[in-house]
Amino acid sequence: MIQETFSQGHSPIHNLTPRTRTLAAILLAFIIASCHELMPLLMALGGAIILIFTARLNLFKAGRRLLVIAGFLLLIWIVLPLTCGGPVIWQNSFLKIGQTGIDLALELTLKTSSMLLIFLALISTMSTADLAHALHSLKLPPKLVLLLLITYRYIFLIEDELQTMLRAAKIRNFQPGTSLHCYKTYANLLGMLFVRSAERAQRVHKAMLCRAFDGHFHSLTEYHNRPQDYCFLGFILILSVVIIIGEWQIVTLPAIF
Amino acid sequence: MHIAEGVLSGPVIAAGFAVTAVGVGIGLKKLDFEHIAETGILAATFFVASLVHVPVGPSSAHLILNGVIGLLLGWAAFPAIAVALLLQAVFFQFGGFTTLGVNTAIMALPAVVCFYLFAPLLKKPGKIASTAAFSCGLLAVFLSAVLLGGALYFSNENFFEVATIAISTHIPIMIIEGFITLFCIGFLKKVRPEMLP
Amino acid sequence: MKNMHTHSHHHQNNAAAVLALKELSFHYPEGPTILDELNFKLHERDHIGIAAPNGSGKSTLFHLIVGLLRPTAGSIIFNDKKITEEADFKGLRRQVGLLFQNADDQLFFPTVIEDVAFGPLNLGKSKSEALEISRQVLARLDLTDFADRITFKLSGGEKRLVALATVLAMEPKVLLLDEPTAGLDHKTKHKLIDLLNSFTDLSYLVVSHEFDFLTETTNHIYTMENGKILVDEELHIHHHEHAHRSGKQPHRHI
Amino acid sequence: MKNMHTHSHHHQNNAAAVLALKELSFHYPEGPTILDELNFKLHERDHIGIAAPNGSGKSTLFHLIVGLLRPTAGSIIFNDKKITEEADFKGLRRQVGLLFQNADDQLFFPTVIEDVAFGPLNLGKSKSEALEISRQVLARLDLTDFADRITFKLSGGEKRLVALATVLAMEPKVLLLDEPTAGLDHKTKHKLIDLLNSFTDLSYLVVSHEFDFLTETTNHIYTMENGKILVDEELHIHHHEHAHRSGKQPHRHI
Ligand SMILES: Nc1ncnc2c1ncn2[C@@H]1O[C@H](COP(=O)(O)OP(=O)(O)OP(=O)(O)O)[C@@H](O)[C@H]1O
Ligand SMILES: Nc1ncnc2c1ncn2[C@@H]1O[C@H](COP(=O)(O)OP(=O)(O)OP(=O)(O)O)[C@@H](O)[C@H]1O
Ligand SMILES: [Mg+2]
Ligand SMILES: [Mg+2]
């Protein structure tokens, strides 16, 4: 079941306008993505943790979201230390663990988890409809925003259709397995899902025509920044500057430009 | 198939956004308002369908289906996939803002390539059309895996082995996607041929 | 079939005809004839019901009226003007509201208020005007609290009412309602009955398989057969019975 | 509400109970209670109707019975055996056929025959056996000519009948029918009524908002309220009236 687990809530973060949160999340994401050094990445992780607490997210549920990247992190922690060379830390007759790989794996771990936590704290705390309107106010093309709104609206319906069809297969004793019968059944089910969606799309288009739609999307939402929005943006700017300075102190200027 | 945030280097992120911006631009331009509802709803279907887990031996894999979406939408696959990936980021934290460009390109570029390669063959009689459908599913996933590997490798040469592993784990999935695409296109051909290009 | 006449023979009304269909014929490309020289008039404040078998072309007829499909022959006359061009149909669609057979097809935005305001915004209203109209319509349907609800989380009956709100927000003169009661329970059905009975200044045409519902909401019930709209005398008996009944129970109407 | 008793108080039948629900409770994760210590017995050859408001939990109840959802408390007893494990439910599903509220959800193969044969194939029948069973079932429902039709292009009523065929192809002992008449016209409804009345060797439980349909196809009508199945005396009056009526019109039954 698709769920917006964190979108409802009361916290200083939930009180910010979606535009403020989106802007902050995008800014931080790109800054962190360009960092490589330990200090700024630790600061970013610190900032991310502060944001998670400020958003008053259920820590258990938020922690579970980190599992999304666990598989990938496990892979790089196994592979990179063995393959990247650098000063040898430990070795036996088969394996050699190198410093470069450990540094890289640590860097990726810090980056990935801080970016995920920031996304969780700032973006997952709004409904996707709000995100769409925020992106609209940040000048994403209106057609794309409309597409996002429609897609979001119908995923729940279509997921429901899919689940119901899977249940219908189940009550007819269908058991998934590695077999052509199984793949064929899934393919037919999905084919039916696509066909039903295309039919629905025709009806929806007609319904849009009935409401005088002519291709231009007008958003209802207007954002008015309040003091807390300015305060928060200020905080994010300071955090960004601190992270950038942290990165600069080690990397010489010409290397960045 | 997606790359987590924080893995890609600046130039790769920029290249991903450049490709995706062009693709989405062309897609939106070709998308007259007659087809907005269709593209949005098919994007939703694509999103939902890619949540389906199919058994692969003792483990399971989720479907990718970018071959099918390419055949159904052509260039509009770009905006559709971009939107679906943004929703995946929001709901499941698969990727995020910085990887949106690369991840979209990884899935949508093969979709468009397969559209041009295989769409004309689907109308041909029996065997040719079936082979085309199977190849479409297989090749779309293969190209995506290669692009994903490439994006990793160009971000940092030390990712070579990780990229190789990522590509090779997709081999069984390619075959399954081939079959699923074959049957799925067969279904559409029987039931609603006007959906196919 | 003995006791059936075509609609035009039977229905006499001196008020102006808002909508007239003249010898309207239609078939889907390569399909059989669905409508066959159909004649029909809807007068001001007419409340007309249509009960006809599955596949007899009721939804098709509604789609033809608002120009979502084009007739293969015959004409649609709205406010004494023959409607042929898309531009004319655009004007017509502002005044003729269609409630779709499936509410989910008609609610394509995540939140209720966005959805209701979509029509007025497309008609060129400003944001604040559109919001104002939407709030009023929602209030009229007792849905004020629904404004910020997520459409896909509404129940079937709630969706139907919100879909009606999106249609009413376009301020139509004529309503076409396609099986508004399918799958609704008795309570919601009665809410809908009360609502329709409160639309004294609108004309409407309702398709339904439920005679009880039709008798409570319409003055005439027709059927469709062989691509034509017919008067079904048997149904009229139901109707008169109703007239009598609702006379006794005025509390059912708002 | 005065004239309502819970089901168990009222219903007396000395035949064996095929299906018994004991103190069954259910709520969706983080949702309110939907079923609250519900008790119910279905005996052999029982034909029981349930009429209850939208959202009262009828579809949920059906899904619980066939193990698509798991109760939060209480038990499901089938043929005197308590069903708890998925393996037991698998056995139960061979004998309890569920007709979904929406036929479209149940049909996902291109042609009718493929769809009907899907169940028998899953039960381990060979291709030719599965085809043979499917042909027989289609013949029984007067659908022989439909075998090679594209399911998606069938009319609403035809889809419903084919969905029923897919269920019957599993050779169930008990049928659960979830609003089988929604959106059907009178002709198809009567076909369904005749069909149900021909199922003398099956037990079934029908959910419907249409009392006329229930009175023609069932011996008892219950309602659901506050998560329990109740006997509604008012509805029973309808029922007796029906018994009388169908006695006079035996030609309605196959
Ligand atoms: N897009 C289409 N292409 C071809 N045939 C169609 C299409 N839509 C409907 N039909 C056919 O046209 C006929 C009339 O359909 P329509 O939906 O108007 O009937 P209806 O009276 O509204 O039925 P119902 O009571 O089931 O809603 C049916 O036979 C149907 O199969
Ligand atoms: N998957 C779900 N998750 C959470 N709540 C649900 C889910 N499915 C149904 N519900 C809720 O459970 C309640 C009972 O739903 P159910 O579908 O069983 O009712 P019903 O009696 O079949 O109604 P209807 O007459 O509309 O078919 C409703 O309030 C519904 O909103
Ligand atoms: Mg219809
Ligand atoms: Mg139900």
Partner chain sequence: MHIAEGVLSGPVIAAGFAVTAVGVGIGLKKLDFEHIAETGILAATFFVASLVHVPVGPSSAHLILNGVIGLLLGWAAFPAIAVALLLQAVFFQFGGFTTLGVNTAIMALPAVVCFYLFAPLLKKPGKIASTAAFSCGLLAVFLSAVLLGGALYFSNENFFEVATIAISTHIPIMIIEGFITLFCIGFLKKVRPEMLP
Second form
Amino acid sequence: MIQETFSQGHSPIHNLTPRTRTLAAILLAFIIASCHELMPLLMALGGAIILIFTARLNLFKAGRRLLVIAGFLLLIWIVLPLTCGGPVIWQNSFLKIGQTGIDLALELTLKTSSMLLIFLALISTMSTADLAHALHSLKLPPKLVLLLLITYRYIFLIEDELQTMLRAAKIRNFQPGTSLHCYKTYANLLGMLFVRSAERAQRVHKAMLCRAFDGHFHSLTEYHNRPQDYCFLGFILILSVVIIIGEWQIVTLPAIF
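Can I get the form predicted on its own as well, since the one above is the form predicted in complex with its partner chain?
What follows is just the one chain, with no partners and no other molecules.
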């Protein structure tokens, strides 16, 4: 199962309704994605760090989540300064590091880090069922919400099926390798996995119909906005406006002068 490490807690963020957290995360993500200047992105990163501390997350575990994007960011810092051109700040033979590439790599790093921290603080602090409830309350198509829930539930069962078949193959003295026999064995395992998944899907669908499934999302928990939810949304709106104003002023000032 997916380890919902941060879903249990007693921080001010955990006490907010899932809809409030999801709406705030989506709003901030769109605003950060539209920014290009350094100062607004630094403000967004500062706001994301504030949310991390407000959620009272384990900093070590949160830092490990950042390692997921470390390889991607490292590749950006290697490729972009060498390929994007612009004013040359360092040159050795045919290698040239341009200022434009460095600026772009820094922009992508700040954007990626800010959005990841925001989603860690706001989205990872709720369970998958709560996230589905929030998406449904935000009028996301019900079929997408159900697809999220069913995928979360049954992807682990499919993994168990695969592990069972791999153990059965090893018991029969199957040794992984690069021979044609190994490729055929893997192809047969993959084919059987699809067949078993399809059969399980049909059984589950029939079982759901027997239990009066009508294609709509139903939750046993009802959430109602409280004063702290409105205060938090007010903070998010203020942060969003500050970021937008900072981006707008930096962009328009050179044009004025």
